[in-house]
Amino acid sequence: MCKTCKENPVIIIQGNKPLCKGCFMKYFEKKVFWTIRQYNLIDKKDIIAVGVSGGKDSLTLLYLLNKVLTPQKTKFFGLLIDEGIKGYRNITIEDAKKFCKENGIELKIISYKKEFGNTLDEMLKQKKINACALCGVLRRYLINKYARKYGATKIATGHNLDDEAQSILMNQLKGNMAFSAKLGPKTGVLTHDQFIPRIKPLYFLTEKETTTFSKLKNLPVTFIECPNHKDSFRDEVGKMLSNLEAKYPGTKQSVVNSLLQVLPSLAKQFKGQKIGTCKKCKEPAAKDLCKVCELLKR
């Protein structure tokens, strides 16, 4: 029975706690607008652009942010990054247009086609290199980049307590501390003049719960996961801890608390990091050349 209101459950959340619809949607909704507030991720003279993939994940963030952000008038637009993967990015960018058209949200569609001459399948094709990290640097590149030319102060994304408790783990397996001051609630860490700072409104929230919501909620997405994920070393992890996750029920957050705990003093200790701008593309750059002008030179 619900803990609250002693009616059939519908999913049993953090803390093994049964919640009927009603009582989950609003527990939901409250999380997501208490991490708004607690880590001051949203200003009312802010313009947000909300990272869309079309996925639970990111239609549930934009939902919720035009629940909240519509009343108060912060201007706030979807934006969206077309791979070019073929029998799934093509299907979500239907899901992505379709809920925008409904609630009528602006959405903004970069390609890699069109500002790289490739997509993504076609730049595997080319030549060997691990599709997730290549996918990544390039995402991230043109989310940044086209963020700041359409005026956002902020990109809002849709990672969720199991993505942020994937990367920590990853960090820590791979030494990469540098990338885990990175990240938390809203980045901040390195600063640039070209630099948009990320903000992650459902990030105590686990995979289970937002997906529960979207369904919910029936907001109109295809369950499909990307055809590069599977056995990727994110995709290794994951397995892991959920694995933990089912035998020790609390471990992702608990991975999550062990980094906010310690997060302040890797902010600090790599704060000082310099970050100059490419010499090609004039975008941000810890070298002369940024990841990605490295990346399509070779």
Second form
Amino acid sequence: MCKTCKENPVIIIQGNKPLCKGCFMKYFEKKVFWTIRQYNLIDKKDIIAVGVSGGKDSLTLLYLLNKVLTPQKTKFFGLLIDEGIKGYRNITIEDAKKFCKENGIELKIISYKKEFGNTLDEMLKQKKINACALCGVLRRYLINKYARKYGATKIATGHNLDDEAQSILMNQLKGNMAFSAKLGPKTGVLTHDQFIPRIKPLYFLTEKETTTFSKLKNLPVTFIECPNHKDSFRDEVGKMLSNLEAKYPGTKQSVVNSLLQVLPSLAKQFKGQKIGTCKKCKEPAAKDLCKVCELLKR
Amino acid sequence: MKLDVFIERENKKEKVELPEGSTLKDLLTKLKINPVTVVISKNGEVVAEIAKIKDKDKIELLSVVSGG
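Could you drop in the structure for the form predicted in complex with its partner chain? We only have the form predicted alone so far.
The next block holds the full complex; its first chain is the one shown before.
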């Protein structure tokens, strides 16, 4: 029975609490709005570029931001990166378009093909490279570049508790603590006048909770998995964390809490890292060339 | 009791037999699926894994993993 009102539960949330549909929806929205307030994620005068993939996380985020930002007249728009992944992105793009049209939200679409000359599928045929490593770099580059171009002051992404716990553990396992200094509900240590700060309003909600919310809200989501995600390092770490979560509930939250405890000292330690400007494309870069120009040899 | 189960991630339908009085958690254990990784729908309604199941219930297991 639901812990609060004794109705039939739809989910057992973090802390082993069964909740019915009504109580779960209230819990979910309350947690998102609390995160926004607690971490000062959004100012009324901000212009928010919402990173949209058309999946459950980004459409849930867009739904909730529409609910909170429209009444307070804060400007926002959807920004979708079309990597060109056949059988996946072409489907989720249609979901994003449908949702934005129904809710009167502006959606801007930027494609790898137009920007880089090739789709991700074509690039992977030409290069022997890990798909997620390449795609992550290209996507972050385009999101930052176009959010800035369209006047955004913040980029909101649909990253959830699972994504964050996975990133923390992946960085730990690979010894990349400097990367962990960039995590948290809002942008970490790196500053550059071309960088748009990032915020993660779904930060404290699990992947199961966002999936349940999107399903119960009947958001137009096609539940499909990126074909490149299977067997990736992130997928392996994600499975390991979910196995631990089932055995020891609260594991994912503990991983994230442990980062939040040390984040101020991590940020202090890695603050000296200088970010320059790419000699070729003039976007932010840690070296002479940014990662995109280096990877694509352009 | 006999159940029709649709596993979305593998896009496959399975017929599963379980003892009377079983719960969805028992079903997931039998199928070796981690409850953390799926949203369960029983006869079209989203339910928690503690729900009891009965003969001829239609179960759908929706993977929460999307990636990207």
